[in-house]
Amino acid sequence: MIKEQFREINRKFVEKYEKIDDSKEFYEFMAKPIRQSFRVNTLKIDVKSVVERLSEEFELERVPWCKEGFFVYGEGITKTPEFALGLIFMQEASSMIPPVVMDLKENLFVLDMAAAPGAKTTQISQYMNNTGCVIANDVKYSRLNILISNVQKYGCINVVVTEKDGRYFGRFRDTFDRVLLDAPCSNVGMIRKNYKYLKLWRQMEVEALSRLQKSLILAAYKALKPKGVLVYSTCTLDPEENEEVIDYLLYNTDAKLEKIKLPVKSTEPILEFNGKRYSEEVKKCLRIHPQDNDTEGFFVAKVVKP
């Protein structure tokens, strides 16, 4: 029933997704309303008293993945003192991951490849206690205002914006401890969070953003140092932005793959679409499906330069 509305507003998607998913629960987890979660900001505050003051109000439970990160089952929880001061970022669950897996710690120097609105990057500069020192680039203009502002109000002194195309960053050979390519891209994990990504999604756009993911990274692992980890993560679930890429890395450079552990349940990665053959490696990827978790659609690969 939810599939065939689906095909109602976008043909070409369910017949595409048929040969990814086309399980029951997958169409009935793209149609329901996601879960809201927030990040506690640690720069600011310890997560227990944050925790003991939202109890008074709303329903928690921990993120499995995250230390500092709950669901939140109620109304207004960006209506609190919490929200407004910045004690706790509205970042969806599965969103956390890429910075959990970086193994950042003190001091190091950190790329931030596609970073606006700045989730991911105010929880880089949390995990790193304010030092060291994070690029946070973004491509558009448009998107700085909301980076800049989130830096500012989640109290990150060690972070610098710049506006650049990613692929700049490429001439910074062997430069960065850590680089985190959240790459843009057709945003089908957000389907749940607003039909418009369904009714925009385009094959011809999915393979125009593989071949810009793919330059991308090319560009963030040249500007990995030796011994440094490159995390690639999307919210989209189509093989060419994830998978494709990765082998494309893989095939390309001399990259090699980490698998990730972490408490997530997930999809077993996708190794051959369409005629074409992955590296065995992928396998070592996560592909959450939103009935994994009850979360959005995510993939997440950790990379490591030898």
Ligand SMILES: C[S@@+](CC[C@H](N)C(=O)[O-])C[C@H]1O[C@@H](n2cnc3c(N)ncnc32)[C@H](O)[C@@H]1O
The other form holds:
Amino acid sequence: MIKEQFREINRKFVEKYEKIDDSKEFYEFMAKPIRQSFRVNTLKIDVKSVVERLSEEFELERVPWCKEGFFVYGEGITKTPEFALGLIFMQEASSMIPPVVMDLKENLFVLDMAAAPGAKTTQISQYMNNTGCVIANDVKYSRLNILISNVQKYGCINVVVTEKDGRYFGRFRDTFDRVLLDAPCSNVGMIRKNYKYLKLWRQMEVEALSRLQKSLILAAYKALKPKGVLVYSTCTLDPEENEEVIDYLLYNTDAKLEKIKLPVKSTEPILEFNGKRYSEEVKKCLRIHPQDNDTEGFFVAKVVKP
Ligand SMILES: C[S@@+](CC[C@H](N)C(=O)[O-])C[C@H]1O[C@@H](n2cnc3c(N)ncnc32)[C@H](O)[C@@H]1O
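Form predicted on its own already given; the form predicted together with the named molecule follows:
Below: every chain and molecule of the assembly, starting with the one above.
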């Protein structure tokens, strides 16, 4: 049984996840290899042309919640000229959601607080049609090369890359029209991609990340303009890194949550965990378990500033 295999690798993980999702499907999908998907880069080409050409070689299936997104079946998509030329970006389907719900349009001032390697930065730039300005920031010098090379490869001329701790941006009060905090997290959603994330998972690390995420989201909210939109996302399923972070923001600021309406299946957000009760408002967040849509596990919250 898959759960028992998981237990052999990381007993504490299974003990905790018995309280989050103990279904057979959860473990089945956690062990199943992830489907490949890509997003068409409409800064360089239209969706129809790419789909027509790639359909000669691959079976494609639309991602229901992202009109430029496709699942791809068959080997070799990263060996195609489309990939080499930056016409498609290999991106996990659930990770396409945050830019889709940011209400992006031309000429906005946007902060992508934790941006490397740039999947969402390039998607944001694309939705702004290369206008306005996107500050794509990451704290890790070693990850900036890949961020910069993706920005160049995908033809994003409205992006400026910075190397700061995300909390630095809190000083720019009421500045950005949109902020994305795609936070560093314990990567439980990525276990499907690589079992190393199961081996590496530690509750102590989850708690440390939760503290970091709370300070990052507070800075992100400070930097947001009134009437602006802040999107918070993680690719993990631990409530301390998801609902608890959003509950913390709601408790400490005047932030409001907006319900995310997309054609995507989801799991009820968690309202109470280990004796901590969260605001009922967190019901508006999107908690995606791997079996919901056969994707990575993912969490998204859409916040607005009055
Ligand atoms: C989930 S990844 C971001 C993925 C990226 N948004 C994308 O779509 O390609 C989280 C990122 O947060 C960065 N990070 C970690 N701590 C940070 C901090 N204090 N401030 C800013 N970025 C941070 C990591 O280096 C990592 O690149």
